[in-house]
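In the block that follows, a single chain appears as C-alpha cells, in the form predicted together with its partner chain.
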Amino acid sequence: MNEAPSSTSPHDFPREVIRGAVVRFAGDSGDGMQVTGDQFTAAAALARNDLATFPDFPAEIRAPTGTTYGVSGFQVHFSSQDVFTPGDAPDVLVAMNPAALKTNLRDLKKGGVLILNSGTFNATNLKKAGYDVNPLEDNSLEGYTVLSIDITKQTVAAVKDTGLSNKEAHRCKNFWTLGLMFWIYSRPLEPTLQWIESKFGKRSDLVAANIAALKAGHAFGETAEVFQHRYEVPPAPVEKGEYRNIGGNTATALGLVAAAQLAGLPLVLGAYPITPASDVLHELSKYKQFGVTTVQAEDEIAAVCLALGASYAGNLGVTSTSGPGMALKMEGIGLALSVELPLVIVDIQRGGPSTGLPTKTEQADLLQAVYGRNSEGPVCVIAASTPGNCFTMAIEAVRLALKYMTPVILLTDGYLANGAEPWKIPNVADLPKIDVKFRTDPAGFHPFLRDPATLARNWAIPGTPELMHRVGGLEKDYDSGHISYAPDNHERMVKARAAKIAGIASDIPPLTMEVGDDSGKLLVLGWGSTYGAIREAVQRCRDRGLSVSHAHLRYLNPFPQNLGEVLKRFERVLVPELNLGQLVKMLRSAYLVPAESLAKVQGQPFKITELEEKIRQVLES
C-alpha cells in the first residue's frame, strides 16, 4: 500500500464517542482467540473502561481444526459506565473461519458488525463447518455490516520479511486482527508491543513478525477505506486503586490462601479432578511456599475426609468440587458437623442432574447444600456474586468455619469460575485477622465445651498434652462429650447444632439494596452469579421509571437477620434463579411470602433483556 490519504490520518479520522461495546472473538482452538481476547481486554482496562469477560472454549480437549466443536470464543464487554455482565449479545463478532461464523452468528446483534477472515472460507473449511453454500456468496449475512477481509493473506504479506515458515506466519493472524480492532476502538499499540517483546523475547523472529502483523492490521484500518469512523470509549468512573483482571476460580483460590494466612494456619486442600472446579486445585498446588498442601485424592469422598482429618489435626481443611462430587461428599460433611470441626467446601456448580452439563453453569445445588444430609444436618451456606467476590466470600467461609467450628459450603458456579472482571487488589494490611484459639488448658476440659456466645466447641488438637479425647459420629453427651444415646440429650444436641448455625445470622451483614429504594412495588432478589445481570436489568428498568429494587443474598444459611422484614417492604418479590425455584422455596417456607420465581435451566446465564422483560411483565400484571 502506498501513502495513506491525508483525510484518513489518525488525527482527522472521525471518531464517534460510544458508551461501550460487546466484542466477541471466535476462531479455531489454534487461532489464539484467548490471547487476542486477553490483550484486547488489557487495552480496555488500561483505557480505564469497566469491563467483564467470558471465555467460552470447547469441552473437547483437542478438537480437529475447522470443526464447529473446535471453536473457541472470548467475549468482552467494555464501557464508560459500570459493567456487570459480559453482555447479552455481541455488537461486533470477529469470526476467523466458517465454523466460528456458523456457531456464533446467531448471537450477533441485529445490524451488528461482522469481521470475517475470508481467506479461510474455502471448500474444505466450509464443508467442515456444515455450509453447503459459501455464506459470503449468498444473502444469508444480510442485515449485518460485513467486513470480509483476507486476514490470512494480509498477515502473510505483513510478516514476509521476518523469515517465518508459512505455518508460523499464519499463526500471526490473531495479532493482525487485534491491530485492526485496536484501530477501530482507538487503542494504543504500545502495551501489546511490550507484551509481545516479553512473551516471545527469546525468538526475535516471532517478536518481529507479531509486531509487524499487529501494526499491519492497525494500518489497514486507516488506509483501507472500508471504515466510516473509529470509536472511542471514555474512561469509566472507577474507584481509585490498583487493579488486575481476575477469574472466579483464581479469586477463590487466592481468597483461601489469604484466609489461611490471616488465620495463621496451614491449608490442606483435598480435591478430586472435576470440571469446572479443577482449576482451584491447580492454582492452590502452586502455593506450597504459603503453607498450602494439596492432595489429589482417590475420590471425592477421600477428598472431603482428608480435609476433615487435616482440620482435626489443627490445619485448615478445604475441599473443592462440583455437583456430582458434592453428592458424594455429603456423609463426610455430616461427620464434620457432628464432630464440629471447621471445614470449607467449595461447590462450583454446573448443570445437572448426574453428569449433566459439565462445562455449563447452573445454580441448582442450593437445596443440596442447605438440606442435603441425613437427619438434622445444619451447615452454613454462602455464595459469591461475581468473579472478584469469590475472593471475599472464600475468606468469609474460612472465618465462619473457624469461628463456629462448622462446615461452611461456598457456592460459586461455572459462570463465575471462568468469567473475569477487573478487581481492585485489596491491601493485605486491611484484611481482618482471623482469630484461632486451640484449647490447651486441661482444667475442666471436655471436647464439646461450648463458647456461650457462638456455641462453638473448643478445639483441642492431637499433640496437646493432657487433652487426649475421642470424637466421632456417634451422638455425644452435651456435658461430657462421651457417647450418649439418651433421648433428651440427643434432642438437646440436635438443637444446639441448629442454634449454633442459626446464630451466625447475628455475625453477618444485613441485606441492603444493590440498586433502588428500600421499599416499593417490586424487589428482585437474587443470589450467586446472577448478580450482574439482575443489577443491570433493574437499573435499566428504574431508568425507565419503574418501581423496582435489587437485593442480593450472599448468605443462604442462615439468611441475614433482616431478610423477612425487607421482603415485607415490597408489594411483590421476584426471584430469578438458574434452577427451578430453589431459593423461592426456601423464602416461602421461612417467611410465608408469595415470592415469584423466574427460572432458567439452559446451562446459560440470564440475559439482561430476559430479566427486564420479566420485571416489566410482573409490574404490568
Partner chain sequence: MSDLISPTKLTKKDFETDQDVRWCPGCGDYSILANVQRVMPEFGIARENIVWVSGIGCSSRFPYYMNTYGFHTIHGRAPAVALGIKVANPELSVWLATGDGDGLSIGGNHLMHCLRRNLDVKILMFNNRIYGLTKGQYSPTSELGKVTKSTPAGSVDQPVDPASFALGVNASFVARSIDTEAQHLSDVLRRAAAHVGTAFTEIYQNCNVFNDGAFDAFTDKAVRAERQVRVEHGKPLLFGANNDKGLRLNPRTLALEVVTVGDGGVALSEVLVHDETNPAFGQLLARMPFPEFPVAIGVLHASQRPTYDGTLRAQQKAAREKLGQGDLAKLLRGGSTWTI
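Please supply the corresponding structure for the form predicted on its own (the preceding block corresponds to the form predicted together with its partner chain).
Just the single chain follows, nothing else.
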C-alpha cells in the first residue's frame, strides 16, 4: 500500500492508492447481499480491476430471520494486479446483523475494517445469533476498526418520502450500504443507478427508494466525519479485447451453445433442477434462437435418457446435475457408453453425501465420475479450473464426445459455478470447427462399424434410407451389431470400449507447468477449482526461494500421456483436493508414486495460506 498524490472530494478527503482489497458483504438471506456483491463487482469490473468473487449461500430456502443458518455472504477480491482467488481474509467486513458478525468475524483480518448495522443489534437478534452480551459493548471487537452505523435508521430516513411501507423501506438498506462502499472505494454511482431503473422499472416507488438509499449512503461517507480517507484501486494491465464478468455456470452454458454451433448440431438439454446446477438449465433456455431445446424433466433418470434419445436422433445431447443427480443418472450413462452415443454430462459438484451441503463446494465426485458404473464402464472425464475455463472445457467435452462417440463427464463445482471473473470474449471465428460425420452409405453398414483411428462407431440417424438399426443395453456382436452373448465377443467389446477411451490420451495436450520448473523438490498437482489458490501459494513460496512447481490436470480419464514422466521428475508430489484424496488414489494406482494428499472437506475452498503452510512443511521435512 503506498500513498499517492491526493485528489480530494468537496470535503477534502484524501484518496490513498492501494493495490487491491478483499471485501465481504454478509447479512440475512433477505438482506440482498448477493445483489450488493454483484453490483460492487460490476463497479470493480468497470474500473478495469482484475477480480474474483465467492458468493456463499445458505442452504435453507427460508431460514428463520436473524439466525446463523440464514446468513448469506458475498466476497470480492479486486486489484490492479492479477487475481487468482477471492482472497483468504477480508480487509473489510460489512455485517448487517449479529448473525452475520457471528459467522464471519473469524475470517476478518486483524486490524481490518468492520462496518456494522447497529440498528439490528437488539436483544432479539443477539439471542438468535447466540450472543449473551452485545459485542458492540463488551470490547470483544478490539483489534478491528469498527464503524457502527444504524444503517436501518439511515435508510428509513432516506426513503421516507417515497411512500414505501416500513417493511419495503428496510429492504433498501443494502443499497444504502452499497452507496457507502462506493464512496469508500471511489466508485461512480451511475452504472448502479441505471441498473436500478432497469431492474425495478415497473415500480417507480421502488426505483425512487433504492436510488435515494444509494445516494444517501454515498452522502454519508461524504459528510460523516468517521473516515480518514478514501481508497482508489487503479486498473489492472490486461490483454486488449472485449471483456465481461462471467460465472462458471454461465460460461458452461455459453460453451455448450458455442460447441453446438461449431458442430452444426441442435442442442438438447435434459435436466432436473438441483443446486448448484440449475443455472445451466436457466441460462440455456435463453438460446432457443440458436437451436437450443431445454426440457425440465420429471427426474434425473428421465433427464439423462431424454438427452441420450436426442443424441440417438442426431442432436447434441447434454444433461446437467450435481452429485446426488449423478448417482441417479449412472444407469443412463452406462447405457450411453454401451450404445456408444455422444453425451455430455455436466456435474457441478457440491458437498455430500446424499443431500449433504447443497450450497457448499466440494470435489468429491471424481471417483464416482471415473469408476461409478456397473461392470467395465469407462468414460472420458475432464474438469474446468476457473469460471472462464468452464467455457473452454464445455467445448472440449462436446468435441471429445462427438469425435469418439462416447459419454464425456465435465466436472465443475459450486465454487466455480457461482464465482465470477473477468473473461475475454473470444472471437467466434477463431474457435475451431467440430467435425461431425453421419453415416449415409448403406454398403456394408452395421451400427458398430468403427473408425480405425478413434475406434468410434459410425453415427447413423434413424430414418436414413437403408440404415435402419436398433440400439440397447444388451451386448452387441462386434462384427454385426446384433445381440450377442458369446463370451469371446463380450470380452472383445469390453476391451474395444476401454481402448477407445484410452486412445483419447493421444488427442489431448501434454501436462505443462503453470508455475515453476519442470523438475525439482516438490510438485503441487491440482485439478479443478483448486487452481487459483495453488497457483498463488506456489508463486509466493517460489518468491521465498523454495523449490516448488505447480501443474494442473484438466484431463482426468484418460490422464495426459506425459503425466507419469512429469511425476518422476520431482522428489515429492503434493495433491490438494476438496475431498479425502481421490486423485491421490488414482495417481498411486496408475503410476506407483507416493503422492501425498492435502485434504479439505469443509464446504469451503482452500485458502492460499493453508497451501503455503503445507508446502513449507513438506519441504522442511
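It should be emphasised that the depicted structure is a prediction, and the values quoted were computed from it without experimental measurement. If you superpose the two forms and keep the largest set of C-alpha atoms that fall within 1.5 Å, you have the rigid core. Positions refer to the first chain, counted from 1.
Put the two forms on the same core and the Cα of residue 166 is off by 2 Å or more between the two forms. Positional change of residue 40 between the two forms reaches 2 Å or more at the C-alpha, relative to the superposed core.
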